[in-house]
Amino acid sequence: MNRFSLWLDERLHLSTLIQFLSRKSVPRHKHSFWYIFGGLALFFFLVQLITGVLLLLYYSPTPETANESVRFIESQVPYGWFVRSLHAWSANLMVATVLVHLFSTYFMRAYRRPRELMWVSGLTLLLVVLGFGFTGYLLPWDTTAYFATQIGTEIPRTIPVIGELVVQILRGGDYIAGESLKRLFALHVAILPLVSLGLIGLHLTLNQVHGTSIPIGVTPARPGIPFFPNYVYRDMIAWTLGLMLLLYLSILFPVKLGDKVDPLASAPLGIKPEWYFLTLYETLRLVPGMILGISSEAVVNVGVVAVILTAFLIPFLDQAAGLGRSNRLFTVLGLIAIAYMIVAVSLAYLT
């Protein structure tokens, strides 16, 4: 083993990497706990990749075979139901941990100069993760997925200038059909994974270049936590707990496949999107049909685009406003955003 490790090190220079990681440290302070959610998001993403590849071995992306292939995975493939449940639950946990990581970054002002690009890449990753959820929802080709995607792809139509183009790109026609399934499948298994891998690489590289941010007004303990092996062990503990939660949810609450869709049938009542889209869903439901003579969908879509663009500009707006004066305002705005999301999701589930 010693000779093999020397042979491997001579070719990969692993000792140099280990020495670099040993010199790197993570700040130690009362908010250090929130750092683990970035690693947890990466863990659930890796679970998504592994389980997605396994499901891809049996999945067939055509309207005639999609539902049957998923049913075959669940009933005939050994542990197929378990792999599918792992894939579905890890998707939900990935979205949750990315959101927690993003908001913790926001409240600790970890986007401050020179980390603006880390914030931009992280926010882009959140949008890509939501894209994973949206594009993967139709793939089982069951009744709920079909009509929910039909409604979901209709929403962007009212976005000025690009709305109609977005709908045509997603659907490939006027309605959800075989072309839509192929396009969303290609986005889900090829385009978005490649984009996400590039963004994750950029995000991790920027983290190595700039180091871990320390919240304003916090004095870290000296010395910090050595990244290797101390913080790696801490991340492994978090990953183990994340795996235990994932196994618990997948075994006790396995994902169920609905009946194959009949596109000519009427949409069933009470169709709702996944929880991470419920804020938008409930907003559209609560807003009056017309606002000053403009469709409510158009108003909400413009508002969503404005919020996203503003979110990308947060590091620069904060810097322009002055850190000391803007901290309290930005904290209040973040708390309002979280409160609104919680209320909207709760209302969507209760009504």
Given for the second form:
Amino acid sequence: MNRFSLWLDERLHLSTLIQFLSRKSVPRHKHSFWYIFGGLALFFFLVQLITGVLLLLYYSPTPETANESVRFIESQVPYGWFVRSLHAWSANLMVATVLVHLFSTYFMRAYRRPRELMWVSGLTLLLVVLGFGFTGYLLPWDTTAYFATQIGTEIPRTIPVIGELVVQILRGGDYIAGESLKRLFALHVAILPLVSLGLIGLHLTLNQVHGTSIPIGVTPARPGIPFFPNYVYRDMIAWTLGLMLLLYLSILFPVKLGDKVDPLASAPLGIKPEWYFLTLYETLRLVPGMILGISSEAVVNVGVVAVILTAFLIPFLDQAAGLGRSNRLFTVLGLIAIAYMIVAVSLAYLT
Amino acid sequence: MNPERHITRRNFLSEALASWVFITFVPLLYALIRFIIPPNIREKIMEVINAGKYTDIPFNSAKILRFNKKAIILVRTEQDQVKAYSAVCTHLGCIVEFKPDQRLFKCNCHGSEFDLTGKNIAGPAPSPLKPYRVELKEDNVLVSQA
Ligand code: FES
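The structure above corresponds to the form predicted on its own; please give the structure of the form predicted in complex with the partner chain next.
Every component of the complex follows; first up is the chain already shown.
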């Protein structure tokens, strides 16, 4: 070690950390590939953090200026279109990788004892990521986003007792207006980032505490992959591929800004939320307006809450996994969830 | 009180501290939650608005405007008749559009349709569009609550 490294090490004890990381190893088996998606989701999160902070330099969250400021970013700021595209595409890729990571850990039963809290923190992170998508959608203040957010914030109204209040809190008033823009902006750039940083910290710490889970019935090859530097290199390769895909999408398909909101114009055709909300969108469309005198939104609300609660409880419901046996029922449930999402999203695109 | 229970200086202090934190924290939390809920600002409620000359709305066409912050749609159904409804779709709140060829209101968000009496006739909308009263006074369209 040179003198500077020694100086640094004396203060930061980095060699202890490196020793710890090089003793840590990642299991090597036929499903190891899927481990890469957690790190990739983190990568896209970091891209969001950087590009988000950059966009903040020019963005202005008022109904009069929001759309113009985004147009200014796109047309006047050097590489503005590029940074905005990176932010939009990376958001999509982040949701996609989080979903892949979630389902792969689900099928590998990585949630089983003692990693229940990793599952809970991961699932909460998925909700936070969706929250980022929802709150960010309105910020350019264009017509599609305006009506999509109007619909999205109307859905909670049917929740018994607190529904009305939830809508008011989200919108900052009775309908989508300047107050809503400010609220969603605050959520998007301050509240959700703080929450997600805390949750990511917890999730990664738990990952260090428990190590990587091995799927039931799989005997990993010995020795495992040393975390540092071998696995870190693998992660870096994945991150580089992720970056290439992101650059490809952002340059070839830059996102387009829609027309500025006119609150007195009829909703145009083709109002659709982002793809990751299409499952909910299509479900709302397929369920008839009234079921036994109850509005479809109320029915869908109850359904969504039930699904989310069940998802949180999976590690506690799947007792067999805790004992090292895999219960087919949970595999089937996971497959049904994926099939339903694919069918709903395709229907939403086709019809 | 249980005579067996021995109060030490330490557990007295920790219980006192816990109660103090609780007593301080609850009102603080209440204030913060109230802060998040938007205030109900009372604005002047208009009884009637003048929506301009009815001849400005061509026959079989519509115009959307605000009445007490709510969007309403005026449609000239006959040469000398104008009707007014809430323009907010009763499904999830998009603004409806008047379709002159079909003579109905359509919501493009999920395809609900309402006839010229405001009745929901197709799509997921659960109830009719709320009607407003229209009066024609010297060619002016006066709109008020029904
Ligand atoms: S909001 Fe009008 S049909 Fe859904």
